[in-house]
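Next up: a single chain in structure tokens, the form predicted on its own.
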Amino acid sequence: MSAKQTRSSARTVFAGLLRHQIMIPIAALLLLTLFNLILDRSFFSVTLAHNASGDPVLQGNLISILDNGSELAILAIGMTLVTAASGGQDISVGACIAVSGSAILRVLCGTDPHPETMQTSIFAAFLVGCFAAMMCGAFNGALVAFFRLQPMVATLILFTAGRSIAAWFNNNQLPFISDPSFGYYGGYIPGIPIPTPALIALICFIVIWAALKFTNLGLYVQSVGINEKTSRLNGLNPALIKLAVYIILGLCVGVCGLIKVSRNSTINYSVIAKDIEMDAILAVALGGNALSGGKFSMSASILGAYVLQFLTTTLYKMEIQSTAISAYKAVVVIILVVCSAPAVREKASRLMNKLRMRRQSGSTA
């Protein structure tokens, strides 16, 4: 192979490494990394150290990223499911995960708020939680499914609603666990470094990863955002698929909520997982997934979760004022994705197309 072909083959290697989705979030975080070793080095910095309880632990921003940004990459799997079978968003996840850690206290706390001991298993709590969620889940889906409400409209509800059931769920009372055993689940388990929440991310993103490679969930879900009527056509039925996908997101929602009140042992019941269900949409959208539904990419985002959190954890250190992180946010995701739009990406490749053949044509000359 001559020196010309090697060229003109790894060109089309690079230029189909950039086509692939997940670049949008790759570059995103190089960008972000760069602008952090330029700024501070220190900010990569990783130490072992010691919490409250005396166990040794990792501490830096790189753990920070990874702690904080695991309930929005949890969330960003099954708002990527949603958003690729009904072509809207969810809006209510943020009061749904006020439900779901709302029922796990009451499970854990029975009929007295601040409790000496729990009243039954974290276990048996969190699959309570767990179904708290999945039913609120099954309450969205249903509306975009059987009753063909628009997903924000129909999610709307709880959105609206979510934050004053998970009130009522404790009598309007804020329950206190006092057993620092169920405090593992959001900080970390005594003997292991690394951050609790980060380790249960792993363990989903592992079971998505399975159902996606081993079952026709991805196909089944992608055919029907695509095209629905085709997809019914060939014997799915998209009402069940769109059904499943929220009660999927209602799962991951029980998943975070756990996690959620595990932080703080207690629950904020207006301020638990505020403004999270925005994240989670950016997340997916800076996975460079259409928000109008059809194919997706789920590892992409994933990744546009924790790029959201490398962002969020960089104007932190900036010392941007915390009411101001939500629009320079806005503004870094909006360029992001306005970037990668197919159309900004068509032209930008014409233009390449047009320089390297007036550059041909100009050696050849």
Contents of the next structure:
Amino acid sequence: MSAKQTRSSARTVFAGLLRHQIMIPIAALLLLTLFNLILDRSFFSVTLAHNASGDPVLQGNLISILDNGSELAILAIGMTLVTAASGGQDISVGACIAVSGSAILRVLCGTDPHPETMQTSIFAAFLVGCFAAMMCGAFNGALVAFFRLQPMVATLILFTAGRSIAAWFNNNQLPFISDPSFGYYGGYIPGIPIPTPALIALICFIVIWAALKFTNLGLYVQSVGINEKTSRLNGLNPALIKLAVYIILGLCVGVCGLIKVSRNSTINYSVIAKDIEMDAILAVALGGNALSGGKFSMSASILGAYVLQFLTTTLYKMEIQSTAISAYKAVVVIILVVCSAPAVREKASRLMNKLRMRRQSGSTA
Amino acid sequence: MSKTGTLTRKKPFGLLGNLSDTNLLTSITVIVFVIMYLFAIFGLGEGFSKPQTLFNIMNANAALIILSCGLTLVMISGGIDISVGGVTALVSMCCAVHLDYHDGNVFTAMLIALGIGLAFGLVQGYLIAYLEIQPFIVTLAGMFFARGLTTIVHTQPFNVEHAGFKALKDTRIPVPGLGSYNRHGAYIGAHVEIGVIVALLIVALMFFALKWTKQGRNFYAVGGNRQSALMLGVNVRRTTFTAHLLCGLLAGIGGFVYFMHVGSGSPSHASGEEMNAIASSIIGGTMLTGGVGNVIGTLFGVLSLSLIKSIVSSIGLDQAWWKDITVAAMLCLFLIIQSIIVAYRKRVNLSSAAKKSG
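Okay, that's the form predicted on its own, but what's the structure of the form predicted together with its partner chain?
So here's everything in the complex, that chain up top.
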């Protein structure tokens, strides 16, 4: 192989990487990093401090991104699968987090909203919360898979009712758990300086990576998303696969529910996980996945979730009002999607070609 | 056949066969609304038998009717717009600030409302139709932008004290012949707000435009099947653009009507209104897949939603959560009915086609 050939093959590999969808979140991440480097270099400093109970904890903006972005990243896993298989999004995840969080607190508190000790083990409560969330997922999934409703419409039902159901579980009271061990899941486990949500998210990533690597889940989901009829002719059951991805999303929601209620030790039905469904969908879109279903890249989605959290933290750092943040976020998102839109990229590449042609003709002349 | 059943129709056999999907779903909504209203009149008595109750429901929901009309249009053409609630909040905040802090007058406030709506429609329509970005993402960003901008314009909620606007807000239009007599036998006239007239005008206008103009039929064609519409010579991009533009404009008008009803500006105004509008459109028989829908159905969808809310509270289930749960249950019921009917008709169509060929 001549040197020229090697160079050209290297170039195609590089070009292929550039065209890969994970480049969209990576480019966004690089831009944000650059922006922060120019603005304030101390953004990236990580220090070891001690919290109120004297345990060592890592602090810094990067850690807070890892910490606060974990719910979003966990949701992005389920949302990617749902998007890929059913060609639509679940907009009820925020409300379902309220349901599962409320179920967890109900089990832990029993009848007394402010118990001295927890009634059951946290693990049992967590299982109940997951079960509640998975039932919500199964409900959505059944509507999508068997009644053939569009996912956004089907999940609109729980989006409307979810927070009310959550309030109903606890008779609209605000249960509070004072036991410090309940706060471990949204804070720090004594002795481990890394925030627990980030660790939980890491476990979720490993599980989903293993599931995609060693089972046919990814293949089946993509084939159902790309062409439902063909996958049925090939012996898959599209309805069952759709139902399964919604239940998987339910599981992700249950995990997020535990983290969310553990952060505050209590629940506010109308505020908990508000607008998180929109962020989760954005994370999937930022990862370059088609929202109309089909092929997906899980790592790009997860990266997209952290990019979104990075953006939010950056905006907070610039001392923008928390209520006005959404406006800036919208502008950034629009810029990102416009840049990654196929129509725009096509135009840009045509323009590049024209420029190159002109330069070539100029050099030969 | 089922999706673009409104374009050309060769009638299939079987029950309900001689209605297009649009008309069928609309009639279900209207029938359910009438049954619910009759139940309310005979089962719950007094309050509901007065026409003013219906007018009050309309007063409170005039803005929602207009927003839902815009959404119906976008949904018929196969898209979605979830920025309408945010635009409503932005419009009412801008108008409120304009009237109270900048000594504006009502006419310029209206122009501002229309301008904001048009601007959102233009940008979103361009991004969706010509740059082919998913409508959900574009309008989601639109919603975030509008909500964020509302708090940038002004953070605190406040009531508008502008005299000219207050006069407009308190204007009531009497409805002749539909008043009622109170306990002492005195006649109390029925009346509606200006917003209701605007909303009904828009519904009528859109109904005619969608049914009998070329542009109106184009929306159905594009929503039913983009590819076929393109082959039939419909300018698909321009049609999509127009749908989003009109939806933005209607969101501006709806925002002003909302502002006229509440008379205040607040960042939390109209929160969740986009989902209410989508739910109303769906209950009114519009399908998110596009190509099926009708603004008359949407009107009844809005009315049914708020009627069930008032029925629930007058039955005595007044804990806060019952309202949302019943609305969701109703939505669920409608969706399942729609899905079953559509599946049934598809089967009838298929079997009749098989009979013909065999």
